[in-house]
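First, one chain by itself: the form predicted alone, in structure tokens.
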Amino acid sequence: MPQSPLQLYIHVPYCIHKCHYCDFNSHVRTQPDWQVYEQALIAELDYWANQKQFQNRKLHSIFFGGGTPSLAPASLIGRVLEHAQNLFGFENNLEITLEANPGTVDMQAFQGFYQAGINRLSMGVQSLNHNELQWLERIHNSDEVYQAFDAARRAGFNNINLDFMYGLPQQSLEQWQQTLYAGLQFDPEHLSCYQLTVEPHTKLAARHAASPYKLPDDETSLNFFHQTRNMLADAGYSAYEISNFAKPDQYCRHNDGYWLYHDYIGIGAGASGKWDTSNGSTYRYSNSRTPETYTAQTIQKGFAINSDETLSIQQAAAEAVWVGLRRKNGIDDVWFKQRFGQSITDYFKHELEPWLNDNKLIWNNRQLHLTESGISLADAIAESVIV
């Protein structure tokens, strides 16, 4: 079984305000303990490093997220980027990507960033729209956003994400394309377009049960949704992905990654990690989510893992087709037989045959990848293949 290339994913869990909508593993602290948290991240790097199936493999891509990354002191960053390189060692053009609120940032932090070893932003914008930043709950406002994207260009950064949400309260399709049209003119090498999404045990989704929110219905979302492809395809961003856009050549290979089905570490409070294992499972693993939980521990013994699973290879294998389909040049079969033994029609022949028949899917022997018509209906026909 070949060896994939191996992640690292660094979590910071530490935010201003939890917005209303988010449900990642973020926690408000008014002041951080940022020494105590670097001296956990350190100690988990020590740890997994040491772990066997780690040895002797170079870091593939890094990815600092949250939470809020850009609240944590650059010399944090730094000194986790130096420890991890002399511990695992880097691929050449390594990819470190830092994400950014625009209220959380200036000058000074970005050349702080950009010094510490960071070739990549992401910004969360979600909206260029006053009415919609404040529904949003956002701390910063469009002037922040123009002011924190020429701050970082004028640091040094030319590798820029722009995150933007659609599909909001009333918002209409001339007020989506107003944004994604502003958002264009700032010529980001990539952008993340997505649906809100009210997620269970958010406190939006608390506020949508006790009185509902005007949210687009199905149609009107595939409009938003074809309107952006349309729009972005015009512009000269490619859909590698269903909700990714890039410049050629300036696809995020760390998210490209999980889709890949690649290893990762992820170490941080509340992060995850996984790799294939000899026998072709899949192991995988989350950390203590409170960060003070997780610090003591991982302070203590190296880690927090706070639980873990191990999936059969059956089960690695529909993920991996859950995960892969998502690409816009979907799943190659050499790479399927040689991690699973087995092609991906030996597999899931039976499930993807009504997908196929109905052309929202296209298998031409090497490889499996959704069709226009099917790309809105990824979710559904990933699930038909979990096991």
Given for the second form:
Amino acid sequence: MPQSPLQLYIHVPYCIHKCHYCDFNSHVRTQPDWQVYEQALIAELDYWANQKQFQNRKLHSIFFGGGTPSLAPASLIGRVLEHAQNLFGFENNLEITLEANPGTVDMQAFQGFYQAGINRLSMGVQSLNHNELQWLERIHNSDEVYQAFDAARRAGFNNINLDFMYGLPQQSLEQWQQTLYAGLQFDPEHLSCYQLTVEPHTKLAARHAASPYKLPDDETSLNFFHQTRNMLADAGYSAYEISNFAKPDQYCRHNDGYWLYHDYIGIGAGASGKWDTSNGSTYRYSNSRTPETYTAQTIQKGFAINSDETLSIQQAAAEAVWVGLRRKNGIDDVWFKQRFGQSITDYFKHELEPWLNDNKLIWNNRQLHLTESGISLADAIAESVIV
Amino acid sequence: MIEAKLSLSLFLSVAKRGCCEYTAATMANTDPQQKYIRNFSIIAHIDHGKSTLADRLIEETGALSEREMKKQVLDSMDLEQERGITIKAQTASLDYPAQDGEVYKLNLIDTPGHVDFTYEVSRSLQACEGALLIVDAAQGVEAQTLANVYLAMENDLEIIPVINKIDLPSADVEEAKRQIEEVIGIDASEAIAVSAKTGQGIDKVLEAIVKRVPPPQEHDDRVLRALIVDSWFDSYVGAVALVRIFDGVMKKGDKIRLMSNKTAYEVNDVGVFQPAPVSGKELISGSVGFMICGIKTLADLRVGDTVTLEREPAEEALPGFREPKAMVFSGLYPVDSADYVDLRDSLEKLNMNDPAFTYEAESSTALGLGFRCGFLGMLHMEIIQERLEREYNLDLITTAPSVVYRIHYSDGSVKEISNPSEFPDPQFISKIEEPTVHANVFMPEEFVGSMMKLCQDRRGMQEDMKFIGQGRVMLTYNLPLAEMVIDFYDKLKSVTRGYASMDYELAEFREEDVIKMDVLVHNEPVDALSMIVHRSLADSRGRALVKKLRELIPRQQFDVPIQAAMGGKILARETIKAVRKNVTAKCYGGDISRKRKLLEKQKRGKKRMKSIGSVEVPQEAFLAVLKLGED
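Structure of the form predicted together with the partner chain, please, following the form predicted alone?
Whole complex next, starting from this chain.
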């Protein structure tokens, strides 16, 4: 079985404020102990670099996610990257992304990150409408987005993503289109447009349960979805994944790697990792989520795995189909056969045939992918293969 | 078929009974043993305090210490306790030192408290010489009181009216007495006022049992005849029978014969319940106790059967035995067809405990392999289904209940069918008869109008209406059983805001114009949803049913038409609109495990549904007909 490219995810869990819809592993700390956190990240890198399955594998992409990684000192980012390079080595032109909150970064900080080796920025804009930003509890306003974007460009970043959210309570299609249109004026290389999801155990979920927000119904959200795709297609962005849009060849290598079922190491509080084992099963783990627990465990023993699971070959195959179908180009059958021993539609003949017959799935040059009408039903299709 | 049909004249007649005293002293001619025995039951409407009174009698006679005294000891099964009803009768032999200085053995024979078990009640009553008739002092006579007291009168029992719950502020003892006399028609002048809750008057009840209930006839010298009053399955000793000895003596080691099927067994053990079982050497005539003889299956130990001796059999069995006859039928199918064998095994085991339900394999195009099960009535059906799901951990699909139809073919032949799928092509039918019931409903006057409307909507024919005092009315209707099995009781409770009580007994078959209505889901007829309805109701039922199915069947990836049809004619149609969007917005790295678990959970939910063609149909859809709104 050929080894996949290896990716590295680094989680920075700190935030100035936790937005009510957010279900990521983020923690509000007024004075994070950056020194200790860096020490833990370095220790965890050392631990993974020593593992058999990661020997002689260079890193294909790196992603600093959060929380708010842009809160971290650029020097920390630089040292962690340098350490990773020493341990694993970097592939040529490797993509290194950092998530940035437009309310936390100035020109100087961007220059620092750039010099530390970051070559791609992902900015959590979410909206450019004042009321919506307030409702979302974002710490920035739309002016700060313009300033931050401008500063990033001047600092040298030529690969920037803007994150947006739509389908907010009471939001009209026109309102959303205005935000998106304004976002396009920045001429970013990449856009992510996510429909708001009320995730369990968030403040939003509690509020929604107490007095329900008027969220878009099926028809409305389908309309948002299609209008977004149309508008971005017209502007020259390819919908290379369900919620991700990029100018030609500017897609995010790192995130695409998840959907291509690459192996990845996750370090930091609450980070997750995954690798395919030599017997064909897939291993997944997640770290302790509380920053203090994470750092204490990692500094003591080199890792802080809190939960893990081993997926059978069949479970892994189902997962690979599910995540792979999120890609516009779908799943490469040549790869699938190598990894799982059979063609996708032989492996899941009974499950996938109805979708093929119903024109929700289609073969194109040995790639199995969703059709335009299949995309909006991706979960139903995924569910049919899930064991 | 329940033969205990009571005429209205009985209802109106006042059977005044004398109150001669049966104390041992006055019964010099009877054998010393029998004259100290009293066999009695308690009959009451649900919630009028039967179990509480039984507890109190047991406590008062010291059969159980207070520590052992579980609340309402006679209701042993969980289900019974939850529903507040007694399903399987149990008994207790109580030693009571009476005021006359003698110790009497009071055999309390418990009776099931629900309309579906009329036959079992009648067998329990047959084993007694007397009955306590409990009437709630605050509520007066209710439907169940009436049904069971008639059974007691048929069995010539001495009936002792007991007015319970006199501790309640709303208690009206005089009014309760008046209703006993006027509605039931028995003398209530010596009714005993008690509070089973506080214990007030319990001593008087015990004395009355001794003085007013006749002792059993002494027939020790005759050939053994014992009535099987109840039977149940014990995992250690096998089938256990509660028997009442009418003639002769039953001894441990006797070779006995069951008269209904002529099978012979050896008696391994006999004894009495105090209420815990206590073994003995023999059971003499007049006594009540248990008999264990290594019988493996309850089906061989049937309630109402007569036990005699193998070497010296009685010529005639005791009267009243009959095979339990299932009246309500439904299909039971495993949700997961792999559970079919489990379901079969579970039905077999359950049947050993409850031979009154029947099951036979059937197959449905929509649901696969399953069983057609017959039950004594609606409650019996619910109990069996619940036990299968609870005790045997099975996920089941139950089809809507149906009744037996008697089909008369043009060629003169007659066949009974209990499944809509057996409904023949109308061109071969000359006429169809369906079973009906006589239903007595007691309710406050103000609900009479809406109750009459409900009965009319359900094709009922009014037979009587009586004002029974305190602003209450008794309505008697002849109703098709098929209408009763479809949420009639729920409707009754809702139109009378829970103030009505009902009892019914099976009556004659009646010729009716019934037809088979089919339901099509996504253009496929679904046999498990077919039903037999009266032609006049086909349109409205069809409309209500497809509307309900539209609510119950989740949206699919495509539009799903739901139709009700009669022959080739579409009566009603609804469309379940397709799901248009089902896609996770955000999914990467750290999310994958969690999102996968969500998908797995959704998938498990769907696995509990049944695929009909390409449509996922949840279990409850097959009972949609029971959940129709206003038709």
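Positions refer to the first chain, counted from 1. What you see is a predicted model, and the numbers here were worked out from it, not measured in a lab. If you superpose the two forms and keep the largest set of C-alpha atoms that fall within 1.5 Å, you have the rigid core.
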Inset, instruction - State yes or no: after fitting on the rigid core, is the Cα displacement of residue 363 between the two forms at least 2 Å? - result: yes
